[in-house]
Each structure stands twice: as C-alpha cells, then as structure tokens.
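One chain follows as structure tokens, the form predicted alone.
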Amino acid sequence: MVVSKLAHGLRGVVSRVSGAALVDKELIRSSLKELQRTLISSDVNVRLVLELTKSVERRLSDVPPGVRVKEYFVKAVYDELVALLGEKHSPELGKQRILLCGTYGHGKTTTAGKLAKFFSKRGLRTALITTDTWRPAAYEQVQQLAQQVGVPMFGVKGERDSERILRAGLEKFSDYDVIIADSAGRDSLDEDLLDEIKALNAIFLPEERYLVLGADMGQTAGRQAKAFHEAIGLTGVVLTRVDSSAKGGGALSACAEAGVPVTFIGTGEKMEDLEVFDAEKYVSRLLGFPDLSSLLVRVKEATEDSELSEEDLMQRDLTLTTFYKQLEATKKMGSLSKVMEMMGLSQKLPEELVEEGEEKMRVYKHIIDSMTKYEREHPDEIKKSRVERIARGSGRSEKEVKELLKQFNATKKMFSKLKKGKRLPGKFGALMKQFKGGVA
C-alpha cells in the first residue's frame, strides 16, 4: 500500500519521539517543526497549523506525574489533530430525504450510489432520484448504480425540467424510508447552479443536505462549503478520494473551519468504500494505529452471505479452514491494503508484498482446496510428504505450499496478539491505552 504523504509524515514525527532513548527540549522543538512542515505540505491552513503546534507545546509544559514525555507527546498530537478535523458524525438511521449537491468531477453521483447501499444495508427502504438534466448519460449512470446496489431509481430521460422530475420522483417513492436526490452540477460554482439547488431544496425539503467534494481540493474545499452552506444550509460534506489525496487533511480542516461538518468520506471506487467520518478513527489510521472497530464492520458486511463470522476472525484459534474463509471474504472486504491499514499494519508490510497479495490469495485458495479436512484443522501436521502431495494436487510448487504455511503461521501469531490485547508489532502498540482515556 502506498501510504499518503500526510500519514507518512505524521508517522515519522511520532516514531521519532516515541522511539527516542532521550526526549529533550531540542527533540521536541525539532519534532514540532517537522509536524508543521508535514501539515503545511499537506495543504492544511498555516494559521491552523501554528495554533495546533503551539497547543501541543503548551500541553508538554505540564506533563502529568508518572507519564513519560514521549507518550504524552503522542497523546497531545493525537488530541489536537482530532480537534482540528472536527467531530464524529452519527447518521440518522430513520426516515429521511437526502439532497446531494456540488460541481462536476467530485464523485457526486457515485456517492449517491454509495449512500443508497449504506442505508439499504441497514434495513431501510432506499430509493434514488436523478434530477441531473445537464450531464450526458447521467440517467444511465444512476440507473446502473441503482441496479448495482439493489435499490429502485427514478428519472426522466430527455426531460429538461429538474423540478418536475423531483416532484414525480417524490410521488413515486412516497412510502420509502430514505430518498436520495442527485442534483446536477456544473464545471464550476456559479449563480445558476446555486439557484437550481435552492429551487430543488424548496421542493424536496430534505433533512440532510450534503455537499460532495473531492479531498484533492485542499483548502479550497472550505470556500465551496461556505457558498453552498449560505445557499441551502448544508448539514454536512461528503469528502471523496480522501485516501488517495495528499490534500485530504487540508480539505477536512477547511470544512471544519467553514462550520460545515464532514459526515462521510469516500475511500475508493467500490460501492462499499464509504465510511462515516470519525476524526478519532481517521487520525488513528494516519498515525498507524489499528482501527479494529472499522475492520469488524467490514467483516460483518462482507460475510453476511458467507460462512465467515466475527468470531472466526477474532475469537477462535486460527486454522487453515478459517484462513480459507478469510480469503474468500477478502474481495468483499475491499483491497488487502485497506484491511492491513485498519489493523495498523500498513506501514509495517513491504509495499511489494501488499501489491502481490491479491494474486497470492488466489494461489493460496488453490493450495488449501487440495488439503484434506484434517490437514486444514491441523496445519502443524503438514510435513514433507504432505507438502509434496498437496503441491501435486494443486498444481503449485512445494515452495508455494511452504510459503502459504509460513504466511498462515505469521497471521495466526498476529491474531493471537490481537485477541489477547497484546501490543501489535511496531512501536505504537504500547501507546494504545493512552487513547482510551488513560491520559487527560
């Protein structure tokens, strides 16, 4: 996985202090300077950066008794970043209307599909309305997304009156729990766009009014958030391309400064790549700490139609049978890099290993298919003769069979540590208790 520039820089600062044998004033001073450079280069507003680092510095002048300076430094950086990026969003899981707005090129229509999946997966009858009469093939795109996520959609091909479409859609879906309206965009923010969204808002009377913005906008995201907020009173911003943008931190902080909370973040192209924004989880992942709660949500959603359960992942002894189920569920969970990131392991795995992971998993499944039930449940019993037979049966090499067993044993060891609450590999595991209220 290619770690974002912001995450790489922040992890470097934290690692520098947490791994130092002696933490003195000079190390703190230079580390704060590096923190400033990292945030500014990631497009976070200079004034906000200076306020953040001054706040960290003030906190370090009064370290509580019994707490090591290096641990308190990490805690202070964590807390200030969370405060900078805004509060956790708690979406309403009930009857509601959601209006999406924004300019072209930020993934507004794709976000409509992702939100439809998000709410329908939570048992709410959800429908999509497309009122985009400007963009060619907008109707077809929403139709395709609706089919993909399994919800109905409404639009009128060739109709130029977006208000008429919205009224008809509301009548059609009057008994639905969640109605999501995807509005038209423009190449840039202008008065025509704002007038149109005001008119749709007056007809739709939505409980939620979301602006969809690409995180690669950086600080300019705040200006758009402000303009749409003044027009219709936004209830939130959905930021897309957060993980792939070096300016993600800038966009997040800009929206918070504009007084419009970030509600969801898009982390990929798949329909499941949408997360409720939680500053604590986001900062934890930036710093390289595990996000096990998000991982378990992924597991739950990915395994609804499979035999793998949360208990398989976290509560029982790992066998090759369970390992096989994990491999089968991996495609539904998203890329291997995302799973590793949630476990706090992305910075510890060689990039080439993660890139090869998808192909290796396909090979591993073939090998496990060639094992007996006894071998799957007792992998320690797989010695030379069994390795030879499994290799022949799977059409793979003995080297690949041994590699699978080696990877399985490493995974088993890692999950054993997670279940027992022990420190994860790396320097940061011992600090996790600090982020659960251990230090004020």
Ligand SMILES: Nc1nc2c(ncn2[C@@H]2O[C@H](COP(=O)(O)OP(=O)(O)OP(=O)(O)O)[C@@H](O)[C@H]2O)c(=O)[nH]1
Second form
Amino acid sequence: MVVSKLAHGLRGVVSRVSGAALVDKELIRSSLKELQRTLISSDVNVRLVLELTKSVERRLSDVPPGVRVKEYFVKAVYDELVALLGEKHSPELGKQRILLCGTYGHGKTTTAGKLAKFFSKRGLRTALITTDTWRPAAYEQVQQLAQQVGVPMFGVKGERDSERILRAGLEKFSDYDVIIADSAGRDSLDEDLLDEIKALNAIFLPEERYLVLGADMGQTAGRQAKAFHEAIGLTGVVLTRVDSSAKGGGALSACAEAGVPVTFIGTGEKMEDLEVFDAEKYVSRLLGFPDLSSLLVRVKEATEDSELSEEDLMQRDLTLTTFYKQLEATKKMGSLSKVMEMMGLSQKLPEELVEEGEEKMRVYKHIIDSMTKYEREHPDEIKKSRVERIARGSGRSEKEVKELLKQFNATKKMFSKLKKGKRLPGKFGALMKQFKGGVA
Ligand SMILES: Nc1nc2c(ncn2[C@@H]2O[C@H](COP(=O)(O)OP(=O)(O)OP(=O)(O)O)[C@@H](O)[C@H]2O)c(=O)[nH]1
Ligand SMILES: [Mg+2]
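Having seen the form predicted alone, could you give me the form predicted in complex with the named molecule?
First the chain shown before, then all remaining chains and molecules of the complex.
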C-alpha cells in the first residue's frame, strides 16, 4: 500500500525520537532532515516541507513546562502534518446534487458509484446520471455500478448531447434526495473539457462540485484543482488511489494549499473503498504511534495549564497566547455576539472575527505558532521586521499577520470593557460568569 511508504518514513522519524534515551540537538536535527526526505519523497512541495520542519524546530524552542521534549516533538510533527494535509470534511447528509469532474481515468465513474453507495447507505434516496458521451461503454459502466450499489441510473445510449441527457435525468429524478452526475473526461485539462463542465454546472446547479483526482498526481494536483476551481468553483476534491500511490502526501498538501479541501479519499477499487477525509485521523494513522491520542491530550493539557489561567483571562492584559484560546472559546459558546449585545457592547465586537470561522482561526493559529514567546506576550512590539519574519515563518502574507494584529487589538479593547463588566451586578454579572465559563 502506498501510504505505507510515507507512513514508514514518518514512523521511523517519530519512533527514533520518542525511543531515544537522550534527545539532543543533533538527534532533532537529523530527525528533521529525515522528516524532510520522507515528505519530499511523497512529492510534497519542497517549500512546504521546509516550512513544516522550521515550524517544528521553532516550537521545540518553546517546550511548555511539564512536557518532555520528545513528546513535544511528536505533538509538533503531528500538528504540522495535520495543518499541511488539510482539514476534516463533514459531508452534508441531506438533499443535494453532486457533480463530478476531471480528466481521463482518475476515477470519476468509480467515485460516482462509491458516493451513491455512501449516501444511500445513510438512508438517502440516491440516483446516478451519466453524462459521459465520450468513453465507449460509459453507459454500461455506470449501469453496472448502479446495479451493484442498488440505486437507479439514467443515461442515453448513443446521445451526443450531454446537456440534454442531464436535463432529462434531472427531470426523471426530481424527487430524489441525492443526485450524482458523472461527466466525461479528456486527455488533458483543455478548454473543451472546461466548457463542457461549465455548461453542465449551469444546468445542474449542484451544491457540491467535486474534482476527482488520482493521488499519483502528487503536487501537480494543486494546479488542476486551481484550474477547475476557477472554472466552476469547486467545493472539494475526491482524491482517489490513495491506496496505490506513493504521492498521496504531495497531492493532499497541494490541494490544501490551493484552497480546495479534500472531501473524500478513494482507497481501493471496490465500492466500499471510500472514506470521508479527516486530516487528524489520517495523520494519526500515518504516524501509527502507540497511544498517540493520549500523548496529544496530555501535551495539550500541559500546554493549556502553562499558558492559560483564569487570571490570564480576566485580570491580566490580553496577550496573543490567550487570544487564540478566546477565538476557540467564542466558537464553542456559539454566540458571543448575543452575550455582548446584552451588555451593550455589540458595536465594539469585531464581528468578522466570530464569523469568518475556522479557516481564519487556522491561519491565525499558524501565525501565532510562528511567533516567539516574547512576541506573543508583547504584541505591541511586533513591528515591521518582526511582521516580515513571522509572515515568512508561517508561510502567510504580511497582510494576514497585520490583520491578525488588528483583530487582536480590537478584541483587546473589547476585552477591557468586559473586565469592567465583571463589576456589573445581576444579569450582567451572570453573563460574565457564562463568558468566563465558556473561555476557561
Ligand atoms: N486502487 C484504486 N483504483 C481506483 C480508485 N478509484 C478508481 N480506481 C480505478 O481507476 C480506474 C479508472 O476509473 P474510472 O472510474 O473509470 O475513471 P474515470 O475518471 O471515470 O475515467 P474516464 O471516464 O475515462 O475519464 C479503474 O480501473 C478504477 O477501478 C481507487 O481509489 N483506488
Ligand atoms: Mg468515467
């Protein structure tokens, strides 16, 4: 299996460090080199690899008390790999249309069958439409898959007009929950293919627009993802043949970089060989580290203990260390804005912060990770040259670093009002407690 080459390399690195009696600079240095070699051989872009190892190195200069360097190394490698490879997909289990596109032979039709099985198994009435007028026997292939997974299909043998087929299929399956449309591929990503997919997209108006890509594309997957994304606004990539390509790491990281999330991965030729993509699970499996999850929890708790106390939250000045915690807590509480509004502070609330959601938080976290401890505690001192360095280190733009600082300052202002609110009696006092509870 393909992942195993990457897994093998990663496990080697992690077990060498975690099994060492003494973790010194030399061991870290050589382990990071090995990590680089492993990722590059999985076709991860060299720049991303260098950023990743630099990040791990940087974090090791700031190991929280109570955590051993080797544990922190494993945790840092885990975190950085998760950030590199993408996110977690949560498929909508409701009424939807899904359009599959891509060049020849990457697994569109197979994926159409797999997805049909996935959704129908979850109790949704699912149907397949084949609009492929190019591949000989495309109709029969879909017919066979549909039969295998037990869903109806629609296609018109001999019809050359894919748009007409799609319209008729839509009519036929108008009362179905999930309609999956397979499309024709081409040798390469050309105008003809993009025009056809744009036309189908305009008729179908699908909620999900997935590009199907083989993992053997490696980092070139990013280029295709971008091109299709520009054409029809992809909502995701389905990465196939993750089971048989050594370049899965490259393809996953390239899609994440291109800003198109990997939603499902294909892990074999059979209809059940489809997984919802979850970067954390995927990386845990790659690392295969015994007891990884308890190590992660322990390091997380120790880190939180050392970084965050109630005092930090309410009495001391807000720092970037506590800021990130608040972003997370705000999300957990659901609607900070409601609480704030009741306290008459709604004008001051940096709404975007709450709304822009997870992606922003991931970016912010990445940027904050690239700061030194001193910078996190003294954000006012982050001036031009530090902004430049942090941007370089985190692989984000200077604009984003500045934006984070701006958001931080806005929150800091709001926070000082909140602190005053602590003295408010009755209802407001209770609200404050609630806020504190959410944060702590
Ligand atoms: N090992 C493995 N093989 C896969 C996977 N997905 C698809 N395949 C195989 O890849 C080959 C091509 O799959 P298709 O689904 O026909 O590809 P397509 O994109 O529809 O091809 P065209 O219609 O010709 O453009 C078939 O042999 C599939 O069995 C996967 O996740 N793992
Ligand atoms: Mg096909």
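Residue numbers count along the first chain shown, from 1. Here the rigid core means the biggest group of C-alpha atoms that line up within 1.5 Å when the two forms are laid on top of each other. This is a predicted model, so every value here is computed, not measured.
Annotation: Cα of Arg396 displaced by at least 2 Å between these two forms, core superposition.
Once the cores line up, the CA of Arg386 ends up 2 angstroms or more apart between these two forms. Comparing the forms between these two forms on their rigid core, the Cα displacement of Leu405 reaches 2 Å or more.
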